[in-house]
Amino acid sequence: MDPRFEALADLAVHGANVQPGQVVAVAATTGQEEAARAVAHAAYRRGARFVDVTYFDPWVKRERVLNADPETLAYVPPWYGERALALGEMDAARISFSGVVSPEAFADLDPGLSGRDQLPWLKETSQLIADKSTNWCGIVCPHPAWATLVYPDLTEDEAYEHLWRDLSHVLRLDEPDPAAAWRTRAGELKRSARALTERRFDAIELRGPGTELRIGLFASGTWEAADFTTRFGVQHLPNLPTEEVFTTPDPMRVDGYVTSTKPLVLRGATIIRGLRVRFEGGRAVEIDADENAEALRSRAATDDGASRLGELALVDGHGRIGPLGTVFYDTLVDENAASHIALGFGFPFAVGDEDRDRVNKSGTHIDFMIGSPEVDVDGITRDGERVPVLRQGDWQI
C-alpha cells in the first residue's frame, strides 16, 4: 500500500475521532479502494467493531441519466436513507472521501437531467448532522484523474504527484504531527468565530466584482469553527481540510447578487463555471451561469428551502489553499480556499431555541464560492452601522 494512503487514513480516523467499539461507515467512489482500505486498518488498529465501506460508481449513474424516465431521477431507495438513520441511532463515526475520480462521467450530459440525481448524497445526512448523532470527517482523496484535470499541462504521473504535494500541504500531513497542526489552527479559527459571535452583527455584507449581496443573520445565532461534538460528548473534526468560520443565516432575509470567484462542482463532477445568483426576499430568484447553469437551478427546485441559503461560512487568507492560487475542482477544498454560502439545510446547532424552527431544513446542500481578496466583507449592526470584517483575507474585527 502507497505509505501516502495510510498517512491520510490515520488523519481521517483521528478527524473522526472514532471510538474503540464504534461502527465506522466509510463513503467512498469507485476508485478510491486503496484509500478506504487504509481507512478500515487505521479504523481496525483503534478499535473499531466493524468497518462498513459502500461505494458510489459514477458510471452507473450516467447510465441512470441517460436512459431512466426523467421523473424517475429523484427517487433514492428507502433503504439507503433507513441505513443513514441506523448510523446515527447507533452513534456510529462516518468516514466519505471527496476528489474527483471520472471527471468524464458527465461532461456530455444534459446538466437538467444530471442535476435531478443527487446521488451520492442522501437528506438523511443532514439529520444526522443536525442531531450530532455521529462523529464524522469528509476528507480529501488523490486520484490520477483528479490530478489532470487540476494540473492539464502536466503528465498523468507528474499531475499526480504534483496532486499529492498541495494535498498533503492543505492537509499539514507535511508537518511532524499532523494532529498537533490542526489543533492549532483549529484554536485560530475557533477565535475568530468567537469574535464575530460576540459583535451579535444583524447582517453581513459582501461587495466586490460582479456582487452585492446582503445576508440577514439570526439574533440567537452563532458562527462555528473546526470541530463538533456529538449528542454522547466525542469532539471531532467534520472536515479535512477547513479553514472556515461559518453560521447559519435566516433564509428569508438574503438579498442582492452574486457572482462565483471558482468553479462549483457538483458530486459526480458535473462543472459550474461562472455562476451568478440573484436573490430576492431570501428565495435565489435567478441563477445563471457561462456553463451548466440548469444542473444547479434543478438542485434549486428539489424542495421548498433548496433555493434559500443554509450556510454562511467565511475564510481569511491565512490558510493553506487560497494562497496556493489552485482552483482543484472539489468543493470540499475550494470552498475552504474563499468565502462561501450554500444552498439548502442549515445548523440548527448554530442558534438559539426560539429560532430553532426557522433554520433551512431543506434535503439538499450545495456550497459555492464568492469571497477573494477583492471582495470587501462587512458586518451590518442592528442601529445600521457598517464595520470592516474582512479586507484583502485579513480579519478586521
Second form
Number of protein chains: 2
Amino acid sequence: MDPRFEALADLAVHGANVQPGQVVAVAATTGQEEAARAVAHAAYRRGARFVDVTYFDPWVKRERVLNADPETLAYVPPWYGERALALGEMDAARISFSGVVSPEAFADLDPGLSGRDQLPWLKETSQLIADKSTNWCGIVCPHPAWATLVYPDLTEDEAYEHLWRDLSHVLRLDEPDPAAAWRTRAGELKRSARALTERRFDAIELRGPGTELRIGLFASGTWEAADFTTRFGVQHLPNLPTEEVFTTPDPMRVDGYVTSTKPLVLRGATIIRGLRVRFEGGRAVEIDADENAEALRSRAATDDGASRLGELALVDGHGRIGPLGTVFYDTLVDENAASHIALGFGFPFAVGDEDRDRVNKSGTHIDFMIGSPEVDVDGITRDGERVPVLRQGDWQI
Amino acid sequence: MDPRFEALADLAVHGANVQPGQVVAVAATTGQEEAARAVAHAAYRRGARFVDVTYFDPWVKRERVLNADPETLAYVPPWYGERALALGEMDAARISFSGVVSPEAFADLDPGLSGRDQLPWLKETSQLIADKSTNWCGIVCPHPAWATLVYPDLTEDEAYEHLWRDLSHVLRLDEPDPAAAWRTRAGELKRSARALTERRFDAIELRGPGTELRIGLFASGTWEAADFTTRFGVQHLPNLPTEEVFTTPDPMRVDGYVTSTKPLVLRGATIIRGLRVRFEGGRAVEIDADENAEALRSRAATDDGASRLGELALVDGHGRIGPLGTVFYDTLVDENAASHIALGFGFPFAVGDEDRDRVNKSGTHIDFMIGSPEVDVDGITRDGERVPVLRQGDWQI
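Requested next: the structure of the form predicted together with another copy of the chain (the form predicted alone having been shown above).
All chains and molecules follow, beginning with the one already shown.
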C-alpha cells in the first residue's frame, strides 16, 4: 500500500474521531479502494466494531441513465435511506471520500437525465447532519484520473504526484503533526466565526464582477466553523480540508444576482461552468451557465427547498487552497478556496429554537463558489449600516 | 469492455430471468467490476427498475480479521439482513458472482478467526431461497487471479484465456444459443430428478475410497434440478453452471464417514484440503482435514443446524465440468463436477407439508464434494432393497 494513503486514513479517522465500539460507514467510489482499505485498517485499530465500506460505481449509474426508463431515474431502494437513518440511531461514525474518479462516466450524458438520479447522495444524509447524530468526516482522496483533469499539461504520473503534493499541503499532511496543525487552523476559523456571530448582522452583501447579492440572516443565527459536536458529545472535523466559516441564511430573503467564480462539479462529475443565478424573494428564479445549466436546474427542481439557500460560507485569503490558484473540480476543495453559497438544506443547529422551523429544508445541498479577492463582502446591521467584512480576502472585523 | 463479459451478463440476466420493473441486486467482489457493469447494462436493457450493485471487499474483511476485537467478528449490521428481506418482499431479482478474486487476502489468516465473519454470506439469504421470494442466478465470473490459482503453470495471460475457455464451455457460452443449450441440459437433469423422486428411496448410500455414508431421505421428499419458480411465478436458473439433481435429506438420519473428493473453498477463499467428516445420528461429530479443518469446524459450530445436512446432490458423468478434470477452487463450479452434500440449511420446497418442519435449519450452507467415478451411489428402498443409482458416473435408474 502507498504509505500516503495510510497518512490520509489516519487523518480521516482523526477527523471523524472514530470511537471504540462504533460502526463506521465508509462511502467510497470504485477506484478509491486503496483509501477505503487504509481507513478500514485505521478505524479497526482505533477499536471500531464494524467498518461498512460501500462502493458507488459511476459506470453502473451510467448504464442506468443510458438504459433505464427515464421515469424511474429518481427511484432509490428503501434500504438506502433506512441504512443512513440506522447509522444515526446507533451513534455511528461516517467517513466519505471526495475527489474525482471517473469524469468520463458522465461527460457525454444528458445532464437533464443524469440529474434525476442523485445517488450516491441521499436526502436522509441531510437529516443525519441536521440531527448531529453521527460523527463524520468528508475528506479528499487523490486519484490519477482526477490529477489528469486538474493538471492536463502533465503526464499522468507527474499529474498524480502533483495532486498528492497539493492535497497533502491542503490537508496539512505536510506538517509534522497534521492533527495539531488542524487544531491551530480550527482555532483561527472559530475566532472569525465568533466575531461574525457577535455582530448579529441582518444581512450579508457580496459585490464584485457579475455579482450583487444580498442574503438575509436569521436574528438568532450563529456562524460555525471547523468542528461539530454530535448530540452524544463527540467532537469531529466534518470536512477536511476546511477553511470556511458558515451559517444558514434566511431562505426567504435572498435577492440579486451572482456569478460563480469557480466551476461547479455536481457529484457524478457533471461540470457547470460560467454559472449565473438570479434570486428573488429567496428563490433562484433564473439559472444560466455557459455549460450544463440544465443539470443544476433539474437538481434545483427536485423539491421546494432546492431552489433556496441553505448555506452562506465566507472564506478568507489565509487558507491553503485559494493561494494555489488551482481549480480542483471538486466541491470539497474548491468551496474552501472561496466564499460560497449552497442551494438546498440548511443547518438547524446554526439558529436558535425560535428560527429552527424557518431553516431551509430540502433533500439536496449544492455548494457553488461566488467569492474571490475581487468580491467585497459587507455586513448590513439592523440599522442599515454597512460594515466591511472581507476585502481582498482579509477579515475587516 | 471485453465482449465476453457482455455474453456472460446476457446469460446471467437470462438465468435470473430479470423482469421489467424489477429491482436487481447484484452481489460482486471488488475485482469483478467489469462483469457487474455488464450485468447492469443487460438488466436495464431488460427493463429493470434499479440495479443495486454491492461490492464485497475481501481486503476490508482482512483488516477486520487482523485488527478487530475477535469477540465482535460475528457482528453484522442490521441493514444487511433487512436489505435481503426487503428484496424478498418486493419480489426482486438477485444475481451474484462466484469465482475466486483475491485468494491472498485470506491465505495467511487464522481460519478460526476468519470463520467467525461469514460475510458476504447472510443467513437471511437462506430464507429468500427457502421462500422462493426472489428469482436469482449465481454465476461464475472469470478473474486473472483465479486463473493463476487454477493453472499455476501458465503465465497470467495464458491462464486467464484458459479459464475463459473452460468457463465459456462450462457455461455453454461456446454454443450458438447458450439459452437453448441450457434448456436442453435442464430437460435432461429434470428427467433424472423425476426418476429419483418416483423411486421414493428411504436412503442413499455412497461407497468409495474413504467413504461409507448412509443418508436418510424424507418420505415426502422430491428431487429438484436446474430451475426454480418463484412464489410469484418466475422460472429461473439459480445456478450457472448447474449439473446436479438434489434433495434435502433427513437431518437426523445420516451415519458413516465421508472423504471429500475435491478441495472445499469457503467463501472468503480459505481452502480446505483432504476433508474427512464422520456423522452420527445426523450430526457431523468429527471434522478433520489435511489443511484448515478449523475453518470448517468453526462454520459448523455457528448454529445447531450447521453440523447437519441440508442438501444431497448427485452429479452424473455427462456434465461439462467433471470431464475437464480440473479443480477450480470454487464451489459453484466444483460442486457440479461431482456428487456433494451440504452442511447447513435445507430446502423446504423439496419436501411435502408433513415434513417441512423437519428440514434442516441453519444460517449457513456449505457444499463439499464427495462423489467421483470411484464412488458408487445406491438407493435403499423402504424394504431395505439396494438399487444401483450411479456407477462410474452413469445413471442406473
